[in-house]
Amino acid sequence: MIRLPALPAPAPVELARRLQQQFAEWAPETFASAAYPQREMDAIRQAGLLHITLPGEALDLRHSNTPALLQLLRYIGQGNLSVGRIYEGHVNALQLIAVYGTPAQQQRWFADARAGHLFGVWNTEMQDGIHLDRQRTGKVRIRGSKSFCSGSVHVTRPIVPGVLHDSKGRALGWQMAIVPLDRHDPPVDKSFWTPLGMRNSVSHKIDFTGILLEPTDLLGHPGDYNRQPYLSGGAIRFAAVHLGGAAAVLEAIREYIRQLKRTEDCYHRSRVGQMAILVESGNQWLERSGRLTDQSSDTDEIIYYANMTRTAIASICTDCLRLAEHSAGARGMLHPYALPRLHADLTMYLRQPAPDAALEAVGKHYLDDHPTH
C-alpha cells in the first residue's frame, strides 16, 4: 500500500484516552456479565472510532499515521481488553480491504463501517472448517465453521476466509470473504467459549453452512490473506492492545497500593518502578515499529520487527503480571479488586498463534547477518 506524509492527527488518541477512562469505570459491571460489551461498542461507534482509519479520517492508514493507531488501540485495550480484542479486528479488517478490495468493494465496505456495521477477522478453524463452493451460477455456497469468532454475530461484517473450489470441486486456495451477517442467521455455539478470561469477546464458534455469497462478497484472490508483510507485520495491532493491558495492571496496583496505605513500603516502590519502565519500554517499541511499518518498503524488515515488538511486549506483559502478584498478595487477587479480572483477561488474550515461531524468526532473520538498527 502507498504511504503519504503523514498529516497531525492527535486528537483521536486522545478521545481514546478518554473512553478508556469510561470504560474502565464499566469494567467490573461489564466483565461480570460475560456478555458482549454493547455499551463499549456502542460509545466507539458514536466517538466515529468505527471509520477513524478510513481514506479522509484522522487516521487514514494511506498516509504515516500507525504510531497514532498504535497508542489508539493501546487506550482502548487498557480500558477494557475484550473490547481491545474487537475493536483491532475491525481495523484489521478494514485494512485488509484498502490493500485487497476493488474500488467498487472499498465504496460499498467503507459506507457499511461508517453506516455502523461492526467489522471483524475470522481465521482460526476446526476439523469442521470452511469451505467456499462455487456454483454454476458464479455465486458461492458456504459450508463450514469458524471458531474464536470475536464479536460473535454482533460482528455484522465478518473476514471468513476459506478454501474457494471452482463449480468443478477443484480447490483454488484460501480465499476472503465477507459475509452480510445481518442478513442471515447462522447457528451460534456459545458453549465453545468458556475461557480463563475475555468472557466479554464472546468468541463463539459459528456454523455457516448454506450461505449464499455473491461473487463480489469474496475479497482479494486466493492467497491474499496469507501475504506479507500484512499478515505477521499486522501483530503489532495486538500488541498495542497487549500492552494496554499491562498499563491497565500498572494503574490496579497502584491504586490497590495507595488504597492500603503502602506506598513508603521499599519493595512495592521497587515493584511498581519496574513496572513503569515496562510499560513504557513498550510505548517505545510500539513508536519504532508503526514508524517503520510506514517507511520501510522492506519486507522482512518490517515482519522481522513486528515479531520482536510481539514478543517483547508479550514479555512486558507477563513480567508485569508477576511483579503486580507479588505487591497484591492473596487479597489483592479477591474481587471486587480490578487485578484479578485484568489478570484472568490478559493471561487470556496473550495466547496469540506461534509465539515460539515468532521468536525463532527473529534469530534466524539476525542470524542471517540482518542485525537490530
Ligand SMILES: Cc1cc2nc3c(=O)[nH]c(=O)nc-3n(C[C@H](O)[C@H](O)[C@H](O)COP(=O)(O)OP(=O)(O)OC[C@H]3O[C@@H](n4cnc5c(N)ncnc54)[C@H](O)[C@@H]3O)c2cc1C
The other form holds:
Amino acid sequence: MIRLPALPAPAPVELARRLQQQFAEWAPETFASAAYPQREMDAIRQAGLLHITLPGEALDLRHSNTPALLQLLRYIGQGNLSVGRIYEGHVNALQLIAVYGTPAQQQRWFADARAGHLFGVWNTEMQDGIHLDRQRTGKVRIRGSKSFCSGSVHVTRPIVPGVLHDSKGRALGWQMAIVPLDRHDPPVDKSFWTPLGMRNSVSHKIDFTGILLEPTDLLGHPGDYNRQPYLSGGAIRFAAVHLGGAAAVLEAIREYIRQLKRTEDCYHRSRVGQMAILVESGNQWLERSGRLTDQSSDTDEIIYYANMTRTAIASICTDCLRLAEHSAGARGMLHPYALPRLHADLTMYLRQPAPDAALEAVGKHYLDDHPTH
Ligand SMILES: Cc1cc2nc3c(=O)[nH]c(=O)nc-3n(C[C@H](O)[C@H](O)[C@H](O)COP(=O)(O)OP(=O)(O)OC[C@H]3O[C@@H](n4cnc5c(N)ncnc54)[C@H](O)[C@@H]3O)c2cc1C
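Please move on to the form predicted together with this ligand, as the form predicted alone is already shown.
Time for the whole complex; same chain goes first.
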C-alpha cells in the first residue's frame, strides 16, 4: 500500500523517549513484582499512546509514519520489554482493524481505544485451540483456549482468531474475533506462565469456552489474518521492541563498567564499541524497513525486507547479550545489577514465531526472485 507523505514532526517519539527513562527507573521494582506493569501501562494511556496510530493522530498509519512508530516501539522496549510486548500487541490489533474492519466496526473499536481500552492479538494456541461456532441465531459461541495471551485480562479487547464453523459445523477458515473481555470472566491459567524472563508480560493461558459473540464482533473474513504483507511484514514491530532491549543492555553495561572504573580497559572499550555498532546498525534496519513498508506496493519485497530485518535484529540482540556477559563477568550477572534482568527478558522475548522459516524465506527469495539492492 503506497502511503501519503508524513505529517509534521512526530512528537510522540520524544514522548516515548521520556517514558523510556521513567520505565527504566521503575524496571527493577516492576521486574521483582513479576506482575502486570500497571504503572507503565497507565503512563502509556495517559500519554495518549493508545490512540496515537488512529486516523488523524500523530502516527496515523495511513501516512508515512512507520519509521516513527518503530522508533517509538524501540524506546518503549528499551524502557521495559514486557511493556513493549503488550503495547506492540495493541498497535498490531488497531492496524488489523484499520485494514479489515467495516467503517462501523472501526468507529466502535477506535472509540474504545480512545476511551482507554487495551487491545491485543492472541493467535498462538495449543491442541485445545479456538473454534468459533456460528449459531442458528447468527451469534457465535467460542470453544477453546489461547496460550501466550500477553497482557492477560488487562487486555479488554483482544483479537482472538480461531476456526469459524457455520451452523452446520462446516469449517470455513481462520477467522478473527474481538472479545469484549471486560464483560466476561474466563478461566485464566496463570500457572502456564513460568518463563525464563518477560514475566511482567503476564502471557497467561485463557479459556474462552462458552463466550457468546455478536456477529459484528467478527473482524474481516476467514483467512484475512494470514494475508500478506501484513502478517510477515508486521515482524518489524516486534524487531523494534527487541532492538530496544539490546539498547538497554548496552546502557546497562556502560553503567556497570563506569561503576567499576574500568572504562580505560581496552577490551571493555572494544566490546562496547562492537555493541554500539550493532545497535546503530539495528536502527538503520528499522529506518529502512519502515520506509519500505510505507513506500512499497510490492508484497514480496515488504516480506523479504521484514524477514531480513527481524533476523538481523535477532542476531544483533544475541551478539549484544554475548558481549555484555563477557564484560559483566559473574558479579555483573547478580541482581540487582540491570544485566541479569535484561538478559532474562530479552532472551525470552527473542523467541518469536518461525525464525528458521523467516531466514529460509530470505534465502529462497534471493535465489529465486532476483531482488534488487
Ligand atoms: C514473551 C512472549 C509473549 C508472547 N505473547 C504473545 C501474544 O500476545 N500473542 C500471541 O499470539 N503469541 C504470543 N507469543 C507467542 C509467540 O508469538 C510465538 O508464537 C511463540 O513464541 C512461538 O513458540 P515457540 O518458540 O515455542 O515455537 P516453535 O514454533 O516451536 O519454534 C521453536 C523452534 O522450532 C522451529 N520450528 C517451528 N516449527 C517447526 C517445524 N514444523 N519443524 C521444525 N522446526 C520448527 C522454529 O524455527 C524455532 O527455531 C509470545 C511469546 C513470548 C515469548
